[in-house]
Each structure stands twice: as structure tokens, then as C-alpha cells.
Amino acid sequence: MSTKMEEKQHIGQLFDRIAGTYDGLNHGLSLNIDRLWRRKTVALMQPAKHVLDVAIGTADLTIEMFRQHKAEQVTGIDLSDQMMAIGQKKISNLQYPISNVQFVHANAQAMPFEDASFDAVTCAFGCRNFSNLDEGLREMYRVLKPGGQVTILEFSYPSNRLVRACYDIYFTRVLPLIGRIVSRDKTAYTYLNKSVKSFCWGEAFVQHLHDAGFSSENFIPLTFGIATIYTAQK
């Protein structure tokens, strides 16, 4: 088994050693930008009265969406326990209030739930750790009501030449060297950084989209291609 597969294995361990330190570094290493893209990504939400938020991880997509009132009840799903414990205090902490709120402990790749279950399915910055990215999709298509939306939220790779020279310095030498010293983990944020630069993007991942069966498949790039966001009916 290479690496990566050994890395993706294990990724809610992971997530779980770094999960004390991961929102502060990801606001704070993005400039907030990251608070952007998750607003942008449920404007483009069809509102939905129960979600499936795949790698819900601390919450903060699924706090956006009852935010922007686009779902009325929101079943996440992660294998990173402490990523959840900290999105569910999140969640109790808010001003307002939000109850109808379930976390599970489960595989996106094999989610324990019947066809057919959810009227959307949403998912920000998970798919790249899937160690099968089409059974991931396939699994989102399965449990995916008929007219159902998905939209995803993912890191991609710029295509101007000079925003991708900043990007390669900023992710391989200061994301890691500051996300090592903060959360005291030696391979988190290499992995990240990696696992990145390895995905697919922009119209590649939209064929993946359409292989596992959905279809009037679209994707936008932002800030620069630095993320996208994809979006697809079933």
C-alpha cells in the first residue's frame, strides 16, 4: 500500500490529533477566506429539509446552512470523533439555537444509511481524503433522493503560472511549518499539503461526478482556482 492510501486510512486519526488547533489555523492561514467559500457554497444550495453533510468535521458548513435557512435538519457524518465533539460544542454555544443536528460515526464510503434518505447531500473539504474518491461519490448518488442536489466544496490547483508559484511556496513550506508548530504535529499538514497537490479538479472531477450518475454537473473556480465548488442533480 503507497503512503497516501496508508495516510487516507488513517485519516480520522489524524483529524483527531489535530482537532484542537484545526479551525483556528484554517481561519487564520486563510485569512478567513476559507469562511468565504462556505458561504458561497450554501448560497448555491437549494434549501433542503434534511442534509447529508459528508465529513461535517467542527460544523461550520452545517452552521452556514441553517444560517442561510437552506436545511431544516442535517445529519453529518466523519470519522474523526473529536472533530465532531468540537463542531457539536460549536453548535450548543451558538446565540441562536439549532437542535436538529445528528453526528455519526461512519465511512462516506460505505454510509450506513438506506437509498434514497436525503434530500441533499453536502461536502467541504473532504473528498480528497477519501481513499476512493468514485465509491465516495457513488455513495452520496445512492442515498440521494431523485431531484436531489449534491454540492461539494473542495481545494483546487490555480492554473495562472504566478498565483501557482505563491500557491507551491505558501502550501509546501509555510502551511506546514506553521500547522507543525501550532497543533504539535509533525505529518498533519504535510499530509494536507499533499493530498492537494494529488487531487483532481476543475472539469476532471466533474467526469467523476458524472460517472457515478449525476448529471447537470457544474463547477466554479475561487480566489483564483485555489478552491472550487461543484454542484449536481441526481
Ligand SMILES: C[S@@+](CC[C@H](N)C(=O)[O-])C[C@H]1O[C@@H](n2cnc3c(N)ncnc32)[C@H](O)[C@@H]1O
The other form holds:
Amino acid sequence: MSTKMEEKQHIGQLFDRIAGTYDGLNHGLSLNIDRLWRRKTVALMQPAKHVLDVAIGTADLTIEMFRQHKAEQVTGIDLSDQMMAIGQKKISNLQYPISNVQFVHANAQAMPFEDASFDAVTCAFGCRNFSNLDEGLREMYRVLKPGGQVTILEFSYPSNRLVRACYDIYFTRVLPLIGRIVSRDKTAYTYLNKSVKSFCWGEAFVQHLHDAGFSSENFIPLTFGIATIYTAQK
Ligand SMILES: C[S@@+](CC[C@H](N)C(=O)[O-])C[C@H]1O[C@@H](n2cnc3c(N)ncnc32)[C@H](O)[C@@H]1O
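Could you drop in the structure for the form predicted together with the named molecule? We only have the form predicted on its own so far.
Every component of the complex follows; first up is the chain already shown.
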């Protein structure tokens, strides 16, 4: 099996394993700040007809798009069927009806869509998991219509030294321990910490967007830079 195929299976399986506890841990471990981050991300989106939500997971960003009337139709892709199954269930249990969300099992780095298929592309906490970030960003650019906007929410690393020290303790000690106990998965939340620390953020991430072809790139650090929203145009 090729390394790429193994990586793809590995990440899908990792999220399949933690899917049942993902939302609760996300909201609990971030003290619900992740909800505010998604809200702000969607607020920065231009309203669009058909949005591609890359790494849709349990669909929190997609649900927020409909809540804020930013999308008429969403196609979500992900490598984890379990994460998407939970997303689908959440959507069907909503008090307000949303019928126009399609979930597709697909790799962000090789999307099964024609060029220029979508009016906007979003991705929340997905890019960090790609085995090749540039491939994922190039695919986002390819499937986006000219003039369309990409909006990405991702963890980043705080610049303030004090915040950084607290962040390090939280991400290397507290979060893996609670994650391991609640999700009963030994590796998943250690992986989260490693994936955040080894990932790029701020100007460095913007450079990747630029290299993929995007222009008018912008970024907004959130909560001392623990997460960052990136926007850019095709
Ligand atoms: C941390 S979750 C984020 C889910 C959701 N967007 C959210 O805001 O909660 C990351 C998701 O990315 C998916 N993922 C990772 N690599 C992927 C890839 N190459 N293609 C598609 N989905 C991928 C995982 O399966 C997982 O559901």
C-alpha cells in the first residue's frame, strides 16, 4: 500500500474512533470557545449559494452557516464516515429544517469535483490533518469559482510567552489526559497536540495560500492566537 493511502486510512480511522466523543470533548476542553470561533468564521464569510465544507466532520461549521444564512446548499467532504454520520444525525435533529447538505466520503487532497464547482470553500480544523497541505489548498483553489472566497479556521500558536507557556501545559498534559480518559483512545489527543505544534500559522500559512493561487489573503488571530481565521479570494 502506498504511504499516501496508508496516511489517508489512518486519519479517517483515527477520527472514526473518536467520533462519538468528539463534539463533547471539543466543547468541554475549549470551554465552548470553539463555538465562538466557528461563529466568527462564518460571520466573515460572504453569503454563497453552494459551499464546499472541507473536512466537515460532525458538521458544526455547516450548521452555523445555515444559522447565519450564509449558504443555500453545502457539500461536505471527509475521510471519516463516523464523523459524518454524527453530523448527519445532528442536522436531522435540528429544530429548523436543513435539507440541502450532502455528505461525501472524499479526500481533500484529491477531490471528486469539476474545476470551479463551488461559490465558496470552508475548512475548520481540517488543514492541519492533511498529509500534504499544499495539495489540499490547491484542490480548494481548483474547485472554487473565480471570485469565490475560501475561509479557513485552524489552530495556531500564541505569540505571547506567558500564554504560550499555559498553552503548552494545557496541550501537552491536560488535553491528552482528559482526551485519553473520555475517548478511551491512547493516541488521538496526543496526535492533536503534535499536529498543532508542527503546523504553520499566520504569515507562513498565508504564504501557502498564496502559493496555491489565492490572492487578497487575510488572517485574524483569535483568543491570544490559539486559533486563526484565514480568508482569501480566487
Ligand atoms: C478536527 S476535525 C474537524 C471537523 C469539523 N470541521 C469541525 O469544525 O469540528 C478534522 C476532520 O478532518 C477530516 N480529515 C482529515 N484529513 C482529511 C482529508 N485529507 N480529507 C478529508 N477530510 C479529512 C477528519 O476525518 C476529521 O473529521
